[in-house]
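We begin with a single chain expressed as structure tokens, specifically the form predicted on its own.
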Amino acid sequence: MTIARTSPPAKLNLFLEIPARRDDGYHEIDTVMAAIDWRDELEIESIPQPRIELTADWLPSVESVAGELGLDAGAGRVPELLRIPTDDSNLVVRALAAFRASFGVKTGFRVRLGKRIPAGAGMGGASSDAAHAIDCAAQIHQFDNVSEVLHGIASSIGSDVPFFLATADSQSPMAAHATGRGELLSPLKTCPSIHFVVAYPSTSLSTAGVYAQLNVPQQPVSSASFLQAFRRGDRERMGKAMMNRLTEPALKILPQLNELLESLWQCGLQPCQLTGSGSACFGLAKDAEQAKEIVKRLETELQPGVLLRVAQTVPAATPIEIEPS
């Protein structure tokens, strides 16, 4: 049997427009995603039994994360916001089940998942975990030249999942322009090193619930200006072109996000916006030092009640370590 280990990163939507509603019930999206170094920990072991076993815990501990969020985790209690499903509602389990079916694999997997990326945040943590799980499975079974099959599996699991897959040339981009449901990717090979302050309040948002409040614009904003500034590394123009169409519907559901965005802005982060369908918000920092100083300041003002992290752009697919068990 073989063990694979990796550290799936989160993502931020630097630009997100919703140009239209599709006939299949989904929405067309026009987005630019960047991977960041807010990471989960994933370990997958092949086992002879034809099943998928998943255990999941918060890192460094559920008590520590709950404390930052102002939630009660006493006497071994896991707050509802921090419950991690381990059945087939978890995208890792669904992804590995689809992998086994696609390749006719008769053996199973034992998975240990260490969570740092919160759920219902718009940061793609579950999608990243799922993508890295099938990459790990392919390496465990020594399947080569199967990126097209893995992309098909990823697309069937979730719109964000393909972004986090390793590419055939092993040059994983830090960012990508995504259209369609999000599965049509154009990697952005040149990506400026960007530092962020990311803030997650002690409330998640349902993607479906946010989309239900969305009014599709009659005149969508094109991502062309943002992409041009991004490719040039022009931070000032990039900041002016950033947007997220889901901000308005998210604020209808969770109006206190306005206060969180205002707190980030007042500290000198510009621009500040929601990522995905929320509830996490972020702001662009000038450099790592400014980001660290702002997090230190916000910790005294906002905690407990908000997870605050310094983050920067990293490759979307993280290297996988393989070892015999």
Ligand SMILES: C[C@@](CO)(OP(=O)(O)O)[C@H](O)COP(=O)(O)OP(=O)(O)OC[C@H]1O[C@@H](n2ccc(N)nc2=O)[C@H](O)[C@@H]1O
Second form
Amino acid sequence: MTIARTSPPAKLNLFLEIPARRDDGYHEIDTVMAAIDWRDELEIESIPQPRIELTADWLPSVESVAGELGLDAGAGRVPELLRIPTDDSNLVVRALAAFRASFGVKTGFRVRLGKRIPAGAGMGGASSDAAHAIDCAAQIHQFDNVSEVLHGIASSIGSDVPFFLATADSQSPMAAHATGRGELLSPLKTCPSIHFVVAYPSTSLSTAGVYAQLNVPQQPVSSASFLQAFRRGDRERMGKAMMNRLTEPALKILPQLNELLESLWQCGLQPCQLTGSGSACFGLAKDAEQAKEIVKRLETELQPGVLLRVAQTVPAATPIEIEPS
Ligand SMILES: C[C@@](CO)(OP(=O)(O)O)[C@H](O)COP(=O)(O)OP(=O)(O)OC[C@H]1O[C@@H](n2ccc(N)nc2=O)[C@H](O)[C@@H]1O
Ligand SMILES: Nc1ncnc2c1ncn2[C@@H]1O[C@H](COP(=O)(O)OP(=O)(O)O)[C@@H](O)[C@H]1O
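Based on the form predicted on its own presented above, generate the structure block for the form predicted together with this ligand.
Full complex below, order starting with the chain above.
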């Protein structure tokens, strides 16, 4: 049976304002998201049985990721923080189930998920896996012109999923301005090459929990200045206009994040902020060299306990490799 392989990227919210609370339990958001080259690995195989099987493992190994985070992964034990659900609470399983139902597909899928993107970090790992899974499934079944149905499935799975579907699908750079609850997308035609240092502090935050702590601003800040600077590739003005309205509510739940932000700032990463609802923080580096040097310095200061990576915006969609049966 056919196999599809791809590498779902994480995202950073470079700008995130929340203009209003809605009556349906969601918030209106005004955000600029960029995909970054911190990626999971996804392999999807079509199988004759009418079910979805999923296995998930950390890359390069659970011991190595646990070691960086200062967690014990001895004797085959997976620390709580690194447990990835393999039942229908995994967004990949939910998305593929919705795919089968929407298209009346009788056969099933076997999924192998290689995780690198921390969960509950505000980096959208699960959403990206889900979006890429349905894109792979459409390619396996050779369904053409189905982007509207896929978009419908994506937004039913989560507000951030359509962004990753757009990045899976398109030839344009992988950044977008998102509004509504996150599902209304205007892809950005240019995306400057930006280097970041991203830091995940070995604690996850629940998106719903952080939104619940938010006080919606009386005078929301518009994304217009940030978007203008982003389109021009003006790093300095971009830096001045970056913001994340969810920082304050996330800090109410996890005040220690302030120390991590302070450490990034002290190394010369300016500005630095949370991505999405956290818990990962990132700072804008001047270039790849500065980002690498700062990661090296922070590794000695902060590890074990914090996952640190240099990340970069990605210029084009990740190809899906199809291996015919
Ligand atoms: C905060 C953001 C910023 O990009 O990212 P993450 O931190 O999750 O990565 C997103 O808005 C998260 O999107 P996503 O993670 O897909 O959220 P969903 O599964 O749709 O919703 C989870 C819960 O978050 C809250 N929620 C989510 C989106 C939104 N626009 N308003 C909300 O209030 C709701 O309480 C909802 O029940
Ligand atoms: N494919 C997946 N990979 C990782 N976590 C997943 C996946 N599917 C569901 N989850 C669950 O989703 C939650 C967070 O999802 P994720 O998208 O990584 O976080 P965030 O919303 O912070 O971007 C975690 O609690 C995790 O258990």
